[in-house]
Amino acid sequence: MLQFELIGNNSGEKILLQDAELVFWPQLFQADESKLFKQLMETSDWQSETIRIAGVERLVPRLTAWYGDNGADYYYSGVKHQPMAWTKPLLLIKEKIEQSCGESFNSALCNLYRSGQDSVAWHADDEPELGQNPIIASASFGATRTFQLKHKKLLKLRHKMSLTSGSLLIMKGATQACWQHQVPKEPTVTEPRINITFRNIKRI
């Protein structure tokens, strides 16, 4: 079984932007990514989406999968999602996580992006269940993505970094209240990578 250890800063890095809060460790996991992001690949139930865009059905291009606790219901793109049962892989960085950032998280959306043809559009977690200034924990594993945000009112502000693999980002304050963020299509990405989104969900 893979053991994980936290390395480096562990308070993380402060990215300093108006009206957000962000936490960046670009490396916190010691353990082999590779081998983790296998065990994710295989134990993970990745799932075609579907999303009506202008009454149009289209697929969400990337797969995903989301755990849970019992009740951690979930939605968003107009669809209910029912939470399956934690996997060992991610319940073992759920508690690195939660060591490192003090907080705790009931559920985890996992995307599969395949390649860089795969992407995630501009938005916001801000569904009511997710309750006032939500803190997301976002982890990655594989292929190096940019994560691009931008500010909902004030156009000119932007932001970009690199995710990389074995990196988190904490989300937190009001960032989601006032940011947008998206992971664009990059087309000389030829490799897959793993992201989970660690939320905690309220019952509303």
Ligand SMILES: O=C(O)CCC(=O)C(=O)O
Second form
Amino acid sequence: MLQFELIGNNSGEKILLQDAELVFWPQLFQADESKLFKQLMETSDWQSETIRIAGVERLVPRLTAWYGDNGADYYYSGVKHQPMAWTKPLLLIKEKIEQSCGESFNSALCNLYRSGQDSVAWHADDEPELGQNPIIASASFGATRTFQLKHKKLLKLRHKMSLTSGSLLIMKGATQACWQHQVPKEPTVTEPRINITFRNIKRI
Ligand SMILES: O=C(O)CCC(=O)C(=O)O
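Switch over from the form predicted on its own to the form predicted together with this ligand, please.
Okay, now the whole complex, with that chain kicking things off.
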């Protein structure tokens, strides 16, 4: 049975970046992170999706799974997707994050990066159903991967950080409006990583 304890300073570390609000907890899940990684691997319904780029169908370079409250539908490539019902480990992680940051979430996108060959390209989490200035809570388990940010207008402004296992990164304020982020391929990484971005879909 997994249990979480809030110890020490639980307010996270602020990352100072122009036009962004980022708060980072390097070890929010502490000793539970490897157990959670295993449970997430086993209980998530990982799917291989395709995207169309310039008329060509391509496999998304990672596996994904959407979970959420009933009715927290989201639109992707013009198609309505319905989330699957929450699993136990996801609900535990969600509860811990909600306790830590004081926000609530009704859906989660899970990404499985099978190795350093998997990635997510530059984008912002700025879909209309997330509303203005959305709060995105990003929890990571497994291999450490590099998370990069670039300002949409001030092209010299860039930032990168290592998202370690058991960490939580909160992105809020103007972050999605002003910045893009990516997880690039890292061929030297051989181990898998799971990332979960908790979101609040407004159109229910
Ligand atoms: O894997 C990550 O750290 C980021 C995932 C991400 O950007 C997303 O799900 O939109």
